Structures are given as structure tokens and as C-alpha cells.
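Let's start with one chain on its own, the form predicted on its own, as C-alpha cells.
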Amino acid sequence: MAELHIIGQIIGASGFPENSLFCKWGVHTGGAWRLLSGLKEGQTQVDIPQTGDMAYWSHPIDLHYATKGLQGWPKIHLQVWHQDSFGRCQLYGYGYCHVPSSPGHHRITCVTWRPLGSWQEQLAQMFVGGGPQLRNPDLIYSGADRYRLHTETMGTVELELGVIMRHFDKYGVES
């Protein structure tokens, strides 16, 4: 079986309307992929930057997959959340990016977005907080019905990933 190692970190996020951010993340793969070691989902700590607008997490990612095919190449999906001074959490953005398909060191910028909702929901969000969320988070990376959503762009999340590939040449993949 071909093997893929993903070693890196979620560096942090910037460009969001407020600080005090944390990130929930996960990796989605096709049916031919098997996780040999590592955690395929997790959550960072909350960072409240003292200067600037970059929230630094430096959250480690270390995954080891085995596969017999390329279909369903791994994707990292992200949810960025804001925690206010009362401990309430509000969704600030969804995003996803493909794991690079070439070995080596990669720096990835993942753009994020969030659903807008109706004008009543937007008004309530300004005064009360909260806001619309996806019922099915699979829409983040599937794209099937995503085109129908009304969204607004949010900030970006920086990732640093090292990709190591083994035995892919036996399956016709040149690296």
C-alpha cells in the first residue's frame, strides 16, 4: 500500500473582525484511505493577541495514512470560532484546503467564509451574537449545494505542512 505522512501545524488566523479565536479542524478522506496513526480531528486553544490581529495557535498535525488509490485525497476542513469575554462561542468561518499532492514543505493559506442568513438574522447577530451555521458541515468540502448559500468572506488560516510519500511509484504516481 502507498503511504502518506502529513506533519505540520495550524499556525494561526488573521483578518477576522474580532480577536480571541480558536479553530476546530478535521481531515476528510475517501473510502480507500486508512488512518494508521494520528488524530484526524482536533481543536486549538483560544488565543487573544496582545498586539496585531494574528491569533497564533501553532497546533500540531501528525497523520499517517495508507491507501490503494488516489481517489478521495485528504482535505483539511476548518471552523474558526470567536470566544467573547463571557465565554460564549460564535462561528466566524468555515474553510477547507487540499493536502498538497507533492512531497516537501508547504505553506498554505486557507480562506474562510460564513453563511449570511436573512436580514433579521443579521440584525439579531449584531445585538445578541450567534448567527447561522450549516446543518451539515459536509457542505464545507463537498460543494454539492454550496453554490446556493449566501455567504460573506472572513479571514484566513495559515497552515504549514510537510508531506512525505512512500510507495506511490508502485501505483503509477511520480513524485
Contents of the next structure:
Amino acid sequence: MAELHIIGQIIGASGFPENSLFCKWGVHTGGAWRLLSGLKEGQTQVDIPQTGDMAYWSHPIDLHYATKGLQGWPKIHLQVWHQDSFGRCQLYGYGYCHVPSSPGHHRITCVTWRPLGSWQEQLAQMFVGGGPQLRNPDLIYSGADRYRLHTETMGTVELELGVIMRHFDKYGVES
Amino acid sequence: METTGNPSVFLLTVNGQIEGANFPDYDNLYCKYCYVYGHDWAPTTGLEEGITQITSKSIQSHRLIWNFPLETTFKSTNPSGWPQLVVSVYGPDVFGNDVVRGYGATHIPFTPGQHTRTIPMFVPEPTWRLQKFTGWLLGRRPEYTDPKVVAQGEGREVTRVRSQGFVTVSFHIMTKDMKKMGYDTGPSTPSTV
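Same protein, different state: after the form predicted on its own, show the form predicted in complex with its partner chain.
Let's see the whole complex now, leading with the same chain.
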């Protein structure tokens, strides 16, 4: 069996309307993958940056997978939320990116989007916040039925993902 | 160094330094560091924790420099729980009390070669405005009882923090027997993050 280590962190996010942000993240894999150690989902702290636009989380990721096949390569999916001073939370974006398939350190910028409602909903969102959310979060990283959605562009999330691969070359995989 | 046929343990050698920090609002800071690692890891040589000197900004640049050496070797059977460097920065407030100015953590790079890391530093934020004011007045800011929690991902959902500076660390990494055990850690090129 080949093994994959994902060692890195979710650094932070920028480019959103407000910057008191936190992130819910998870890693999705196919059926051939087995998680040997580590947490494959979590939620970062809420960061309110003193200076600048970027909110920093430095949330560590340390996952150890064993796999029998290349299908269902791990994908990390994110939901960026805003928490205001009263503790209310509002969705600011969904995004996903594939875990790199070559060993070494990688700096990744993950783009995010948010579902857009009708013009009445957008007007209400301007005043009271809230807004449409996905009923099924699987849509963040799958392409099925995406054509039904109308979305708006939101900010970006920076990740630093390090990949260590073991025994992939024994099975003839080139990466 | 002996070459073994089928090693079960690999080594990670970290040579580096905590270069300095960038805190626009604070001065006269010192830094404490420690390593956090998983169950399969153990340090073999070098110090696991330490404290730097107190540094202040120069008139020319607003950088704070420590130039503090890090020399440690770890051994392990498994890359899970790869060591992280946890850094906490302290300094005096207006009344002279020693308060925390930031916590941060970064994974030790695993690719052999030279690496520079800029670690964002954050402090826990008090929930109530009154607590913020009394904290400022009495010098008792919220602190983590154990700075090592900064290296963990669990239990962070309920914390609110404020990021207010950066610490720069540079590493020179060497590993022994990782390739022999079948691990591919990528090309040995310098990386800056």
C-alpha cells in the first residue's frame, strides 16, 4: 500500500468584505483511501487582524493516508465565515482545492465563491446579513448540478501544504 | 555514520535561527520557543526549548532582531506528528508588566535545504470590552496556560484572536534514511513561505 502524508497549515484569508473570519475545513477522499492518523476536518479560530487585510489562522494539518489506488485523490474543501462583534456568523465563501500530487512544499491560493440570491435577497443581505447557503456541502467539491447555481466571487484562502509520498514509485507512479 | 540495510528510524536535523520579528506597535520584546511533536518522535540532541534576549528597534529600521540559534535533531519511525516550532513573544506594556504579544507555530520544513518562514503571531482576544479595559489597566491579558495548544487544531473553534505581528525563522534541514525507508519528500530546493 502506498502512503501519503499531508503536513502543513491553513495560513489565512484575504479579500473578503470584512476581516473577522474563521474557516471550517475538511478533506474528502475516494473509497480506496484510508485515514491512518490525524483529523480530517476542523474549524479554525476567529482572527481579527490588527493591521492589514489578511486574517491569519495558522491552523495545522497533519494527515496520514494509506491508499490502494489513485482515484479519489484528497481534496480539501473550505467554508469561510464571518463572525461579527455580537457573535453572529455569516457565510462568506465556499472553496476547494486538490492536495498537490507531487512531493514537497507547496503554497496554494484557493479561490472562494458564495451563492447569489434574487435581487430582493441581495438587498436584504445588505441590511441584515445572512444569504443563501448550500443545503448539501458536497457541492463545494463536486461538479454535478453546478449549472443550477448563480454565484458571486469572494476572497482567497492561502494554504501551505507539504506532501510526503511513500512507496508510490514501487507501483510505478510518476509524480 | 553507519549505513544500515533496512532502517526503521529516520533522523531530522534542524539548524537554524529565530532571526527577528516585525511588530509595528510594540518594542522591547523577547521570544520563547519550544517544539511540539507526535508520539513517534523524540529529540536526540539539542535543546527543546529556550528564551531569547530582549531586543528593541533601531532608529534606522523598525525590525527587531534576535539572531537566536536553533540546533536540534529528532528521530522518528513515522512522519505523522512532524515537529512544529511554537514561538511566543512577550514584552512590557505601558505600566511595565510583562504581557504576551503573540503566539505562533509553524511546521519544521521536511525538504532538505534552506527555508525561511514568516510566522504570523496572534493573541487571544477578550470577549467583553470591559475585560479588555481591565486587562489593559491591570496588565492581566488573556494568555494560554500552555503555549503548546497553538500547535494543535482541536478546540480552536471557540477562540477569538487578534493577529498583530510576524516572526521570521530560517532553517537548514537535513534528513537521514528517509529515502531508504521509501519516503519521497520532493526536490531539495530553497523555499520561502
